[in-house]
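So this first bit is one chain, no partners, the form predicted alone, shown in structure tokens.
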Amino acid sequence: MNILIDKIRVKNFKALKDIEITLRPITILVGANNSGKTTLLRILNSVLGISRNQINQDDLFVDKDGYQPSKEIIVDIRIIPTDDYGNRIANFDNKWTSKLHEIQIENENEFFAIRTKYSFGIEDTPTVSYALFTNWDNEQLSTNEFKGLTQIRNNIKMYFIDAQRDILEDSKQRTSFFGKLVSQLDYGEGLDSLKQQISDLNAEAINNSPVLKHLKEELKKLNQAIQTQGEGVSLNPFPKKIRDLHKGMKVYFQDSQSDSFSMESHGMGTRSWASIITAGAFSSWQVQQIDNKIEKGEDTDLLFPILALEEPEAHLHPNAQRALYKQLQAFAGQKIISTHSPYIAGQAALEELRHFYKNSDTSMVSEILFDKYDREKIENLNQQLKLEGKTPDAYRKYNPQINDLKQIADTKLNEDDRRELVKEIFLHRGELLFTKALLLFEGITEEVALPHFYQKHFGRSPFEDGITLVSVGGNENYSPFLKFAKFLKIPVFILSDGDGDTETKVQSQIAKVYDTLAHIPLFILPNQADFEQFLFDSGYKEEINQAIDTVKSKESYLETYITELNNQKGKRGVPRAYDGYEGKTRALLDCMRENKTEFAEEIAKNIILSGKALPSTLLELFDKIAQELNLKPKEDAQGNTI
């Protein structure tokens, strides 16, 4: 790969008030709609794109109160040398050293970094200036304005492919990747022979067609009217000139055993996919041409391609999305991909994911950090300490660095955490990457009932507010979801059972992931109840009984349940005691718990239809969610709360 854009800073562009993002050879941008993913791709395209979009005053950041803190948009890009696998190395090779300007050194590693600044005055069009960095971390710039960006753009090119792509439209436009590629047709040494074949083909087509022959004779009348000295009008069913051969070129695709059809006859999924592949083909072709010139010893610009792709999954079914991701990995150069697909994001390495989210009126970005490289540095320092004999001077020299690295490493995830996240979340719950907040709980009844209670309280479904409700499947299973949420900066709320030692177990898991319990709003069901007991205690006994009768299609089903199971051994071998009022209560709770998947939804619906108020614990939970996420109850057209 040889080089890589590894860091980008953006200030005051749309919702990107001030972000810094690290990039890898392939980086996957995830997050909810309008969180800033496409915004990042568009500002990068403005700086490095081969089809750069224009920047105007409407692109300046404006906060929620209408205040505009700056009239400048700033984009900083840092480039580092890498090996063939995209890993950072200390020095650029000679060919890149000759192309880049004022390469700097930071911590014994070379880098090249440039600032692009768009400054606005009265006019809508900005003044654009460029400067090179002398120190990236401290944002120190060279005093001289940089004049060589055109050369940089010749060597580092971004190919931006938006979500509206269509190979059918691409084939009609000379400026598209398809158009640019086919316009470079080169027929080599067989050019004269090909010209003759085309001429013969035109003549044969006319001679074999009475209609074309008749039309040709009629068109000769034009020669008489205009008195031309040349060949005059001619009829060519096929392009006459080699340079026009690509015009009107069509792409055909055969699916299964059907006939081969042009792209007009295929759906948007196939056409979108073909457009992406064409962009990759254009990029790789340019790289091949430059590599050929380098092999021949010819002087040439270098080329490092960057593929910026918006929602590659558009119109594709899940299996096709998985296949597409594998193809994208093989594309030449660096890839930056924004997606809403859990099938694409779920295949990425966790280090490749960048999560975009809104914090009030600004977009933020986070990533999952692992301790691998910190542990390796610690091991190297321990080896140095050992080599120097573990003397007092050696300890004073190395121990502060080792301790600092240990503190940093302890805040990150290890390989066991990686396996846990992949197993519990990324393989089966990839949609969590696109949520605005998580509401976690323990069981199935909550999973079915809480969306109904949320709808009653807010007047809309949780997913309309971007909130994902997740049953973790047991009071010891919160940990991977908490780790996931912490590193991707996703707000978390927990509704926990209160029975047994559940509260202690949940708090212990929170404490191991976060600094304090206060980070996670935790709501414990009162009276040491599980959720079924909680609903019973909240005054919904009648609604529960009605739901059971409805599901079982039998009036007073609980009496049948008691008759069949009274004094029979339960799960723990203890006889069921269903006599009297207390026994009937136990029977109702046992029936609920043993048939959670059957009864939960009907119970929730009955509670809503009853018109009774929701339990205070749920109201407190929903109020906290509304406060943290700035949610409001649903209103009608007149602004009245529904």
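Whichever C-alpha set is largest while still superposing within 1.5 Å between the two forms counts as the rigid core. Quantities reported herein were computed from a predicted structural model and do not represent experimental measurements. Residue numbers count along the first chain shown, from 1. First, how it differs from the form predicted together with its partner chain.
- Once you line up the core between the two forms, the Cα of Gly346 stays within less than 2 Å of where it was.
- Remark: with the core as the superposition reference, the CA shift of Ile444 between the two forms reaches 2 Å or more.
- For Arg586, a C-alpha deviation of 2 angstroms or more is recorded between the two forms after rigid-core alignment.
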Given for the second form:
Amino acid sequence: MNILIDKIRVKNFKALKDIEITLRPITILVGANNSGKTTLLRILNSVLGISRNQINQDDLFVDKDGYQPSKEIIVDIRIIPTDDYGNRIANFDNKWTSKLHEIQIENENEFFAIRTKYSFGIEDTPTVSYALFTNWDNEQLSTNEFKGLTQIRNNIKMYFIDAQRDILEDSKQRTSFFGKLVSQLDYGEGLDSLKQQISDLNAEAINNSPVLKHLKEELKKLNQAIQTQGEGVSLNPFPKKIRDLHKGMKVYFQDSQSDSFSMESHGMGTRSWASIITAGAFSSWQVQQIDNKIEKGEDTDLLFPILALEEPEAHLHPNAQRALYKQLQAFAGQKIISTHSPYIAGQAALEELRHFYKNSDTSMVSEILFDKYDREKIENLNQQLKLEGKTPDAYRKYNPQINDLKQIADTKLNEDDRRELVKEIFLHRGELLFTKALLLFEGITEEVALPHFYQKHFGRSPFEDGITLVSVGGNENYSPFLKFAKFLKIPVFILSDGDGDTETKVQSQIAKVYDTLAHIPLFILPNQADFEQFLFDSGYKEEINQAIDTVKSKESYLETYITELNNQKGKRGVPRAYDGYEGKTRALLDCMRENKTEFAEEIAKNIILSGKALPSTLLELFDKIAQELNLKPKEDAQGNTI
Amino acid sequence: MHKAILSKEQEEIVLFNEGEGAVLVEAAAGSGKTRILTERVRYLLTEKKDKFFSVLCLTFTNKAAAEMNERLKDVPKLKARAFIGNFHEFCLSIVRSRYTDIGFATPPHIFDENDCKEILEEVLLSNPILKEIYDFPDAESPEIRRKQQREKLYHCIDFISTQKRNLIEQIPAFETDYKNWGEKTTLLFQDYNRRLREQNAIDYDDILLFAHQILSRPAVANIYRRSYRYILIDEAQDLSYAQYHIIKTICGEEHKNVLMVGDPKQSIYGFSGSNPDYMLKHFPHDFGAIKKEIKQNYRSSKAVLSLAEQVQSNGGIGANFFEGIGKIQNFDNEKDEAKFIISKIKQWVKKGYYEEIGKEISEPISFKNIAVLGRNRFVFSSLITLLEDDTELKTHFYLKRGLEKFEPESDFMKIFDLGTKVIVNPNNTLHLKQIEDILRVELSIGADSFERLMGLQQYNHFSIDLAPLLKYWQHLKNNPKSLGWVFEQLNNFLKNTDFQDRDVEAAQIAFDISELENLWSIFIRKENPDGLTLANFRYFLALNNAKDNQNEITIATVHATKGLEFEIVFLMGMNDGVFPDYRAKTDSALSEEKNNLYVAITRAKRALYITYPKVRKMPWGEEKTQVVSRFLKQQKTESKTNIY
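Show the same protein again, this time as the form predicted together with its partner chain rather than the form predicted alone.
After this comes the whole thing, all chains and molecules, with the earlier chain placed first.
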């Protein structure tokens, strides 16, 4: 790998008013349509693309009031040296040092960064100028004119493959990756024998076919009509000239059982994917050519390919989509992929995700930050502290830094958070990464019941509104989801149990992740209740009982339950006391809690069927969600809101 | 050009250890030093299997670098893979690309020695504490006072230069007694540097000093270390403390691939702090260099002094070993004057030595012992034209660039030149002030020097036409790459302007323009096509100062030859109006001119030929009758009509 484009800054290009994005060896861009993913790929392509798109006046950022704040589009690209795994290292290797003139240094780490500026006057096309950065963070540019962009383009090339790809179209065009690749055919020493074989093949094909033979004889009349000194007309079922050989080249694809079909007969999914593979083949072919030159000691440009892919999942079956990420990962160079596929995004590491979203007229991007580097710094400072003998002076010197870092680290994700999230992403098949909002709660009953209540309230499933419901599994497990939502700028709603010190626990988790002032809509079940108790308190006793009977297929199942278990040891060895009215209530709750997964669905259905109003806490929650996300309430059959 | 044929011992050095490791080559004069360096660079760039590295080849003069680049031009991507240039060029490239590391907001511009003296004088005059040491209130006369001040100035410049050449660290702003220098010296040093900084300028010594400062940051040195895997150094006997340490800093502990070529016998010991010990002792010690050797191979005469004595009495001619030659001769025109000089030079060189009957000592004569001097450079025009067409001499002369820079003779071009310095550096107040002084105007106060310069619009000068200057300055400001076009326009302006009786002035302007155009044509051959900006040209001019010690005839103005001596001297163009200069009208100005003539005459050791034409052809074709310099009217003149 050796180098990486690790940062891009764009100003005033379409909706990208002012955006800085961090890239990795493979970066997955997610976000709604029109949120700026493709726009980013296009502007990068305008600088480094092997077929660069033009930038014109229409591309300037215009705000919602139709005002154009600037006549300059700016693209900043930073290149850093990396190890084989894409981790930043201090120095460029010798090869890249010899290609990147004027390497710069920031915090004793080398980098090379260029600003491309498109300035518009009256004309539609801009004047383009380039400058080198001497300091990236402070946006400090060298006043010397940068003349080496051609050199950079000769060594760093972006292959942009948009969503309109099709191997069939590619094979007809010389400018496509397929066309470029097959026009470089070199048959080597076997050329003469190949020519002979084709000639023999042509002769044989004609001799074996009475129709062709007849046609050939008839065509000879041409020779009589037109004076010719050459061999005259000839009929060639196969291309006669070696250099034309690639023109009729077709890609065939055979499934395990069926006959091999040419690409015309395949669906768009296969054709689209074949097109991507061809682009990968083109870049790896070029890399190979360069390696050969280096091997022979020839002077050569280097090649760092950047594959920019728009929606590689197009037309592909979910299982094929899952396999896609691994294949893309194996391509040479850096990959930037925009996708709407939870299957692809779900395969990616959380650090590789970039979430695009619109804030009014402006595109924004967010990413998930991990605490690894902060923890390493803390560790280093602790080592320093130890080295300096843990004196009071040393403590005074290092403690404030350590504490600050700890505070920052706590807001970021740790490895436990990752495991939790990955589990959840896997469970929901990546859907979490595309969600509009998160509704978090503690347990399984809520997870099953809430969608029904939501449907009753809004007349749509939460899924339709893009809301993902997540059971975090216990009141201490909110953190990973809160961090996730915070970094990806996803709104969060919490419906929490009210028992014990749950409320304090949840609030402290919110305070740790967000700054203390952040307002996360938090709804606490009243009367110190858990969700089961809450349903009972809300007056759904009958519906619960009915549900238990239905699931257990037994009339008055609760009586059986009480008879069997009364006075037996229950939770934490406390004897069950099911006598009397209160005892019966306890029995009902116990029964419900011990069989959450079994009853939840049925209980929810019964409550809705009963036509009773939803509990006020839930109504408050739903109203808040509707307000924050600008959702329409339920409409009745006449289209009136209820 | 293809690979040169090498002798066995040359080839051994070229291929030595496949380019790896430190090598010290002691090479005698004429042993093919340039060839060895050139071929080693070629070997490294083409024969090494790995192609991902660059070569740094540092020479002492621009000329040597240009020659190497020419010989290597068939090596692919030479410019990208090798830096072949002199030390200052290399160091300036570091300063220009990493100027932010040393606290500049834009790349700094170079102020020459005269500029720096002026800055220093400002420092001495403006600060009351320093003024005391510069005032000399007790001097017996204004002349003596002026002399004392001049000496002080030289002394201060010398001190500052010495400190910088020893790579002095940055003196903190609050420091008042740096290294026991005392308050005044510390202040002087700080103030001088501060004033340069204010004008976004550096002096010549700063180029190396700042380059070293930049390279002192390990991460930066690391980049150069990796880039320049092989370093070659020409004329290593003349390495200075600063130069040697720059090399050492780039190399650090691990980089040993350094080859030095030099001849201790040719060392100009002490010049700019150079010392052959860096090559002979430090290099083997610090780098473990392996040593390789390659060995193939009193003052003016009586005649000269008596002429000098008549111009300005210096207490007699004393006893001299040689009788010498001292002659004054006139010619019908400049061409004949030039032809005479050329034929005389050829005679002397052919003879190869100077001898007198009855004397055992004979002096060897070659091109480098011969000089042609003149009051102004435009008197050389015909001579240079003929020299350029002379197959024998065309590669054996050079026009010495005075104080190592382009020096226009005419006020018009002086102002043009100063203006271009202001265009590239809006913080430049020094050169703006010089323009004010020449024109005797006061420009409005402002932050941007260029805007102030354009304030000249409101002035009308009695003899200098400011309108074209203003027009071309503005054009250059807006179009930094249009200097070539501006030269054409200046020539047109000159052609279409009636200078009436100011013909000498017009000739000077024409000469200045052609001088500048010559430099421009050297520059455009060297620079990338997209780098042909005024700013780059100014940097080029600032460094185009190579002292050349090749075997060449020196052609120089009297001012440029102070401190030099030659066996044979021609002093040409000795017409009134030229020498003394037509502008010298007061007694003091005329006496200064007389001093100049004295200096010119005393440059000659054995033979002096003073010549002048009776008719001078003006650039626009008109012929003007000329008379001999008033200083020489009492002298006997030989008329030469047939010089062959």
